[in-house]
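Below you'll find only one chain, the form predicted alone, shown as structure tokens.
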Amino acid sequence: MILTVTLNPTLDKFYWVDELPLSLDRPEEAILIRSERSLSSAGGKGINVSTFLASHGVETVALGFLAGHTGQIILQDLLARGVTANFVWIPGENRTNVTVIARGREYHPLLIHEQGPPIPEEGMRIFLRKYERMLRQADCVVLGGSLPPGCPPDCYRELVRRAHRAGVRTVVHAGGEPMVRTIPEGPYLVKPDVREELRLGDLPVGTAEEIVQAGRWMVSQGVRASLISHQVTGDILVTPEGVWELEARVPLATFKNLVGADDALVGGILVGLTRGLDLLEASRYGMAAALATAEVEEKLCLSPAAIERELPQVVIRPRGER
């Protein structure tokens, strides 16, 4: 069983638009633009990584808090989803991350991300004994996204050690600075979120030989695996053994959401993994996840078949290859 975390879930918007005005400095009057569509389901990194999972048949929990309305809009569309959920319910509301995509700019989005709740102590208690019992069962933990406020930043440096005391391999998928804490505690996979800054704690990672080099010190901390996006297409991934470029030769016109593609991603490594690929293959599943994931206007592609049709198209080398 692969159990993912959502310290902070969000129920995601998703709202197409002919175009975005190219200056809101109209302070004379309100800006009105049209969405031609509109999409909502539940989110953060952690639950859409079980979305993934549930659709590929491999057994999944998530875990993580859920307050209010909103909340409530989360666990129905989970388990819709076919995702087991045992979540903490804290007071408060969950946020909502808006997400407006205009056509023929799909790669380039406008992101807008609430919050969340703050977590009480009592909630974090309570969670933290869930998740020791969840450990148990499970053979994978993801932890996914940002903290919510009331969460310290050592918390998911936390969740890894006592993950790694219970013999269960552990997938770090979130940014900054929480993240950055896990590395001396050597996860197996860490992917990390560098939309708002191109930095790993005092490592720039805005080349292809900045994410080498940060990839390969994360290695040496203990890291069994490092994969960093590098342009639209394009992940490098560092370990032990080697650095290895991932490339998905398409056309950028060709996307239509690319917010769920990471999570796909992570979603479709554990998939290949489950299924007895080693890490290269499993990564080259996992790209081709991504691909057809940015290729449907849904946060995830959720079709085992569309992803096979997009594997010819994923091509991973050692790095200096051509």
Second form
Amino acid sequence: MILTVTLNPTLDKFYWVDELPLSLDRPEEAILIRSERSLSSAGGKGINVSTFLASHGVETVALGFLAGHTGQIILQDLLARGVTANFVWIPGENRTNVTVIARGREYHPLLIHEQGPPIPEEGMRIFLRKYERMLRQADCVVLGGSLPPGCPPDCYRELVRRAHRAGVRTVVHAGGEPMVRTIPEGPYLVKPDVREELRLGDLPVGTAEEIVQAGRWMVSQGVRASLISHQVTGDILVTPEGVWELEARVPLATFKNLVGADDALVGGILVGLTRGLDLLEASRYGMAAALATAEVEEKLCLSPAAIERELPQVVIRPRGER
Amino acid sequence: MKAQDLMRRDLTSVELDAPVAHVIYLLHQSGFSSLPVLDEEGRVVGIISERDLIRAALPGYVEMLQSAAFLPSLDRITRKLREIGGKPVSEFMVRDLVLARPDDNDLYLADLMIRKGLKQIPVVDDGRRLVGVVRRIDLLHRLGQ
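Previous: the form predicted alone; requested now: the form predicted in complex with its partner chain:
The next block holds the full complex; its first chain is the one shown before.
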């Protein structure tokens, strides 16, 4: 069973518009943007990974915090998608993250992310007991997404430590300081979120060479594999055995919604590993899942057949080879 | 149809030492009318329902509720609920459990619900760990389709 942790779940709302006139030339007027289409779904990185896994028949349990009316909507959506949910209810209201996608600029959406409710001390105590109990049934834990307000930056490190103590493999699918602090604990796979800042702690990750250096540093600290996005259609995988470039050979114009692509990548890798593939081949399936996801309007492509069709587009080569 | 096809895979539950005030909060938030109570190993060892809490707050009141003509002061319930709010759920839960297995069929579940007057039944695995909950409304919904 794969356990996912989403400490700060969200209701993801997507709006498709013809254009995004973000001009400040008319300060006296409100700007009305009409949306031709919208979608909403339960979200947060861990939840998205669980949704992907459930669609592939992989047993998964989603853990985290739910709050208020938005929490109810998130829960109903998750249950309807076949995910087993084990959440702690806290006061407040879960966040809503808005994505506005303009025609012709699908690979460059406008994102508005709320903070989410703070976690009360008692809520965290209940969560940790649930977490410890669920670890006994888990093969792998995915820690995903941002931390809610007031959550200490060592939170993910502590969760990784507890999982390793229980003999459970960990995947850290998050960004910033909370992710960097897990590195000394040696997670199996780290997929840093570098959307807000092209840095990993003190290390820049703007260029391919910088990504390789950051990956090698993480591996030297005990991380089994580091996977970092490079531009829109590429990723760089660093393991103790070597460095690989993963590339999706498709034009940007085919993309409709990139928001869930990273989560499909991680979910796809886990599906591959569950099927007994090695990390490289599992990463190929993950890239195909990310590609198939980017090519649909829904946040995640949950069709194994569509993912299989993308496999020939994925190129994996040792870094430096052409 | 089997329990595993009907159940909600929602593992909302409380532990033996959860205070009554938290249970009331959770019942309100989750929309469940009762919650499974788990031990340290995650095994279902009890059930706590709205009815059990009313009974705990006002012994004998549940029976009186059957006669709609009688309604005592609500202040008394409020006071009593505050008194027991910090006490552990283990003092008030029902230990005589009705549990389902994932491969129990719908006829069996419906029969259990009617005979025992239950709105929902926890579904457990071989280790008695919670894997879902079948609600009466889930069964009605499926049968009506």
